[in-house]
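Quick heads-up: it's one chain on its own, the form predicted on its own, in structure tokens.
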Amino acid sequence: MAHFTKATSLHDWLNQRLAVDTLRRVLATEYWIPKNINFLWAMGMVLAITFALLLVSGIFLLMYYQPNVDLAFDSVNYTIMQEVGYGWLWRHVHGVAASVVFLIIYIHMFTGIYYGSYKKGREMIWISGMLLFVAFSAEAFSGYMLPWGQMSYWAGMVITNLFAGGSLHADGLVEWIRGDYVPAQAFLNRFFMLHVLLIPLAIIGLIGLHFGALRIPHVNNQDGEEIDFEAEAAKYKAGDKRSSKVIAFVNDFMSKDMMVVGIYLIFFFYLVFFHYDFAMDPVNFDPANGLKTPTHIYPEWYFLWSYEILRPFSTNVGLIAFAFAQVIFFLLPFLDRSPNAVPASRRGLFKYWFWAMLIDMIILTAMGKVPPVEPFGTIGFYAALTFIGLWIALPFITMFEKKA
């Protein structure tokens, strides 16, 4: 049995049962940051405040959404944004985060594709990020449900066709995840408790084990330096802060992360009192309505190039390229050949990738929104296939890549 001593204060008492003194050195004061680093590795800091930010303004939202068929459109719509004393903050703060946060995702995808975090050491890193983003995607979509508009109703019909796999016709697999033959009672309940429940918890959890695959490799820098983090530390400790790279999570970067995400957060109140409609789909303000389709469906815009990549191919090819885009960003670390970690502007071919990719995804996304007539049709196609090309070309262009 471990030895225990009278305790001298409330924090002694703590620290001989939970290590808290432990605990603060390896997760704060001792976990080391690169100081050349630039503001986008705050984004990770943003991300978690806006997840805090959705975490709270869902819960109030939870105490007066009815998940039934016929009650769920008024209890958003009528009971929480006028019944509700700020009710209608609580659905923008909720609407505007669950947009920007993917925003934010992106920005930090694109960094750590830009800086290659994501090479020989940190596969982790980049691995439990990519399931965060998975799993945001399941949040967003289950959430998207339970308005239950009219784009709620025929969205979830799409996407949940999708499973039937083309001309596999696996209908009865669409049927199991729905509960019924459409969207109906059974699909209100299960993707509400997926909402409010199941992601919530694999997303906490994915948050933890990013956060601790980053704790060996250590965060990577903009100029690709093989940083000495203990040499580094131990100057630190010893009082030499002019002169070591690194610099301790707890205060000393923190209060960098704090800087912007206080210029983040004007930027999102920003939105959330003047511009939250660019986060609510007009269509969603009508109810759900299984016998009247919509004129043209689309997903929200964090989808949009996802299903470009599908809607422009017949069935079987469509849903092949709409897997293929789903499952190639986790393979990156492994095709990506080069022995490299450096930013992109030094890497020969791999920056004319990496911005082909960027503006891409961009046009997919543009074209995503629009409906499938001439041109937007053809540029839709031709994006899609660049998309898949530019993967395929990825391991080539950088297996013969110099070292830098």
Second form
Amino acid sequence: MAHFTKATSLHDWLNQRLAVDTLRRVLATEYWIPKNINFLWAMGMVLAITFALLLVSGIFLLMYYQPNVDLAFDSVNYTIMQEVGYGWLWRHVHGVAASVVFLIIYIHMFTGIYYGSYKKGREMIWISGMLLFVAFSAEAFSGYMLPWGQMSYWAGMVITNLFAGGSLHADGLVEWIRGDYVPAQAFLNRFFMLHVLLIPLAIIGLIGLHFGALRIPHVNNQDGEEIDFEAEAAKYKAGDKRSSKVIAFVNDFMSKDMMVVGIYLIFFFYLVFFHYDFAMDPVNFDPANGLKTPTHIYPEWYFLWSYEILRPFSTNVGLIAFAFAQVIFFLLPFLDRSPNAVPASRRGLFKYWFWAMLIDMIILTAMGKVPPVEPFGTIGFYAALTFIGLWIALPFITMFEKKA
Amino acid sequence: MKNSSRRGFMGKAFGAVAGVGAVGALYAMKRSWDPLPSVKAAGFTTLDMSAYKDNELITEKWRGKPIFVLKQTKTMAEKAEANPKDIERLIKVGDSYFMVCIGLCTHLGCIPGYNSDEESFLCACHGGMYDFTGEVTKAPPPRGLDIPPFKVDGNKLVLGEEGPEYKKMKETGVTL
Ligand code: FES
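Got the form predicted on its own; could you also share the form predicted together with its partner chain?
Let us now look at the entire complex, which starts with that chain.
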């Protein structure tokens, strides 16, 4: 048994039992971050804060929300919005955060792609990040069902129908997922469970994995430089902070990180108070009606690009293209055949690949929003082909890349 | 050595017990997600076919799904007659022909709208189109509107029961 002595202070008492000093050192004061980074490196913290906002606002919404097809709509639009003191605040925070979190996720992802932060030992960071993206997508979808408005119902109908697998015609599977022939009480209840328990648990676990995956390869930097973290840390600890290439996570890095978070939060609450409507589709303010489709069904903006890959093709081809779009980002570390982990601007053809991919996804997003009429249908079709083509081209253009 | 093989055995024994338990638990979980018997026994819907008017789309409800009923006019029936793909899809009750379909687009399940002047359906979700018999005329829907199980009973139509006419449609692949 370990030897315990009479504690000299509360801190000492805790330290003997929980090793708080060691924890603090390992997790904060001697967790090293490269100096050579920019504000884009703060997106991880911005995401963590946004997740916290979602969690807290969600807890308050959960106290009044009713997962029942007859009561859900009013519990959100009447009880929470009109009766509960500051209920509107939680709802608007929750809705805006659900939308903005995807904007930050996309920035975070494209930062990683641009700086090559998914290779040379950082593959697991990328993969766990993509798993988080999938979990957040499932969380967003299940949450969208809960107000039980027209868009909830019809998005639920269309998305669960995807599981029929087109010509495979697996209607049994679709009915199994729904617990009914159409989205109804069983459906609402199970998506409620997923939204408030199972998926958040998975997200919290994945965040742990994501952070853990970062420890051994460390955070990348603006030049993709391979840093000897031990040597640089030794310099820092010896007092030579100027020439050391690293800084401590706390307080050095955190102070700047929180500065970015502060600016972000001002922007965020500006949206919550003055522009929350962008995250609230007017169609969803009509109660769900299984006998009336809204004239134009579209998902929230963050799913539009993949929706647009589904749309221009016939069912089966569309489903295959859609499935391709869902998994292909996972394979990025393996499809990129070049060993160079430097910014895209120094990588020859990959530079064009990066910007083409980004612009193509913006075009897909825009085309997913407009009704399926010409010329948008054709533009969407070619943008979808471009998306697939770019991924097929990736291994070839990176294979012949010169060593940077 | 002896020791470790004994531990190995214990490990395998535990693995076997846990494996059986895991399979059982998964089965129970799968069953808990199944539609409830009360949902499955959602009964039958009986339609009185003499009440419908020519070329006027009426939406009924069966198992929570919209059912399109469209009584064909004389000219529509003649047009359908000329096209075997169309006529097979119609149900004859008395002297009249009816289109009776599940009103969900076979692409991804939106409800198409009917234009009685053009005698066609348009699905606003992704632009799919069907003619007045529910046959698909423009992709992305992969096939015509599905026909629910039905049985002709004099002037009535019972949805949910499989009559000989429905069985024949299924065999010939008119509907799934
Ligand atoms: S759901 Fe009708 S065309 Fe896609």
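These figures come from a predicted structure and were not determined experimentally. Numbering follows the first chain given and starts at 1. Take the two forms, find the largest set of C-alpha atoms that superpose within 1.5 Å, and that set is the rigid core.
In the core-superposed comparison between the two forms, the C-alpha atom of residue 393 has shifted by less than 2 angstroms.
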